[in-house]
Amino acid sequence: MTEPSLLRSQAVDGPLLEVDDLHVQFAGRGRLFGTSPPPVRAVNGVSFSIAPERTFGLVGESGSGKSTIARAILQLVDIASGTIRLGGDDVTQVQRKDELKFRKNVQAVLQDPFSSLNQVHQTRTIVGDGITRHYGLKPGANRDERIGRLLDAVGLSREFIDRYPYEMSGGQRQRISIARALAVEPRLIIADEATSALDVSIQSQVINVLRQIQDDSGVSFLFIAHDLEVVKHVSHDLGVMYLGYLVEKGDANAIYDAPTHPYTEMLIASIPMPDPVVQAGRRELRQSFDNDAEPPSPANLPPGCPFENRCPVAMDICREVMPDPTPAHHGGDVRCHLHTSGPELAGESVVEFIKTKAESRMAGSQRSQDKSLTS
């Protein structure tokens, strides 16, 4: 028996995780009579990699395809094609006899830790079960031990071990599912909307814990979650996905100061800031984008770029023809004809571009106003 331990993964050549030309389809709902539909191509050829000791973040609207592709890489999910690699080996489809091992490898922090805690166990049974489990350490004292360094570890003292979860807060629920995560020292944690369902001071409170932990441990961390300012903070690397697809990946920091897709723009520009006049800015660039368009189905993907009917800066070229991957300024990539087409921006920022557009847009309907009212 080994007995676990807090101390730091061990290291790893190149990526920890490498996801490569993932596509998912799910099967179209069945008629009674007639033809079966198209099915649901809920990821399309997505790739992007984590290193270890650091955090990708994946950010989107409800519906791009984030939460599937951490399905994919747990395994939750057949997958159409590619490939999906943990330390260099390839889990596309884990052997029976090698899934306890994966499943120590990789946890999950969930949306709702209400409903993925046992209500009828203790603490105690809850970060416990997976140390017996991968490591044979009984219910105990020095069972007990662990739990208690644990909960040390996510900042919860160590009388929680007999709480129920009923009895916590949500945010004291969620470091006790990241605390279970740690129980069996995995290498890569995904986040999935961990933070969404808790308030803002909460939210803070448990993306200082998930910090801390990467530093004291070297876990890495896939953090998904809706809102773009919080996942800048707790991510290193940033992917942005729309509707299946990653259009634009890279440096976290880098993509939020410079966004290089007009989606990208749009989700920060709807980000509140407390400054009236940045404020101001941000209302008028977001209503250059077309909000009330409705997104094509993921049944039903047109040809071109998804984004095509609610961007303000689309080219007949993205009606026709999705853009593959061009090199960014920010080191990762974005897919958006701009960058190959008309301005022809090279990987650099999207913004004074957008606003140009938006200002010269503006100028034109004050034009016809005014012309109207002089007529």
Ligand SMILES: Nc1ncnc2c1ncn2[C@@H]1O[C@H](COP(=O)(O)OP(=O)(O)OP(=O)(O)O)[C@@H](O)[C@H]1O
Contents of the next structure:
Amino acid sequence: MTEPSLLRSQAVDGPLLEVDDLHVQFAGRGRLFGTSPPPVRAVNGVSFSIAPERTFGLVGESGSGKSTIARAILQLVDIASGTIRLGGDDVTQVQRKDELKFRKNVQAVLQDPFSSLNQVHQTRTIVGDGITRHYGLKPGANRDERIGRLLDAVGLSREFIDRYPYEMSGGQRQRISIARALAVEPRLIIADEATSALDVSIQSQVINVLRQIQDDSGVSFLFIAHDLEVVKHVSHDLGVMYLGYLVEKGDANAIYDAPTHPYTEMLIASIPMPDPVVQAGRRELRQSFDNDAEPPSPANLPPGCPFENRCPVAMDICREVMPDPTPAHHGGDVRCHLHTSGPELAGESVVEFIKTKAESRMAGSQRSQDKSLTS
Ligand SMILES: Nc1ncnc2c1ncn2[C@@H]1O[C@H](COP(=O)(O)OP(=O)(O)OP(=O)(O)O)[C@@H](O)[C@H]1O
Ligand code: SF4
Ligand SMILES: [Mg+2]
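With the form predicted alone in hand, show me what the form predicted in complex with the named molecule looks like.
Now the complete complex, all chains and molecules, led by this one.
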């Protein structure tokens, strides 16, 4: 049997990361009449892959399972079933002796650098520790030179080597977090809401840093955020999560221009637009969704599509059967009956279909209002 490589130095031919049919559950809280509560189904049958030098963006509302996927890849939660492969090796089977290799290749940058950076250390230690651990380079001039180059890469002056986290702004701390992740030359960086807490202008500076780093080093990113516009801006490929399901995935620009899942369309319709005419059209479209309906609990998911109670084009089958992924025009897939048992959109955009439905519904309600006024 060959030893798992976990990528230490070899090139990767196929995908860098492959997540296949991943399920993650958490024990439910509380007891009801002496019975165990049902588990929280945080991630349900999620599959996607990330090629070298690519960015896969994950978007979805709070509680949709984005961070749980990240934590499963980082081996911080147990998975119920499925596989996660890095360069072909099953990361859920990593032996203790290979853990250091794994940690070197997969790094994380999280939302709150203030709590993830050790306040009592200067940048020299925060960024340098990984270099010592993974490359055996002791503190000193050579290590400082390497840290200096990392500070150049994240757009900070070399004076930051002597600074403590409390002496920096939020954007500067986030750049230090990125430098710390880069220090060990990982193949994959998981950025979970890494720019969400930053002001818009700082956010775009940090995103530019991430892009430049990808161009220079070829690292791949799993970029997670609530904000579809930000995610689309940085990602080659996009995955849309709803209640633990990946409901749509494929080429980021193609999905943004012509989404195939009603939930993706709802997210796009929620993005404010400077053009008042476009904005009015989007508002109308947004109003066709039931924005006030409570999503089901992940501890009590319905048998059918979990988006059914908010979806303006739901059908009977949607209440009963959860749709399987089916191929879509953007090269990925979509989980929605409109593409299989419904009007057979067959993987094409859902936008015109929803608009037409919304318009005929509005015309219908206008007719009944007119009727009641005249009777
Ligand atoms: N340790 C845990 N124990 C029990 N339930 C958990 C645990 N961690 C997450 N969950 C539940 O799993 C579901 C998915 O949570 P997760 O944090 O992955 O969502 P998210 O998409 O990252 O949300 P956010 O955008 O708010 O960060 C939620 O219902 C959450 O309450
Ligand atoms: S499966 Fe049905 S309810 Fe779910 S998004 Fe598609 S049309 Fe709407
Ligand atoms: Mg999260």
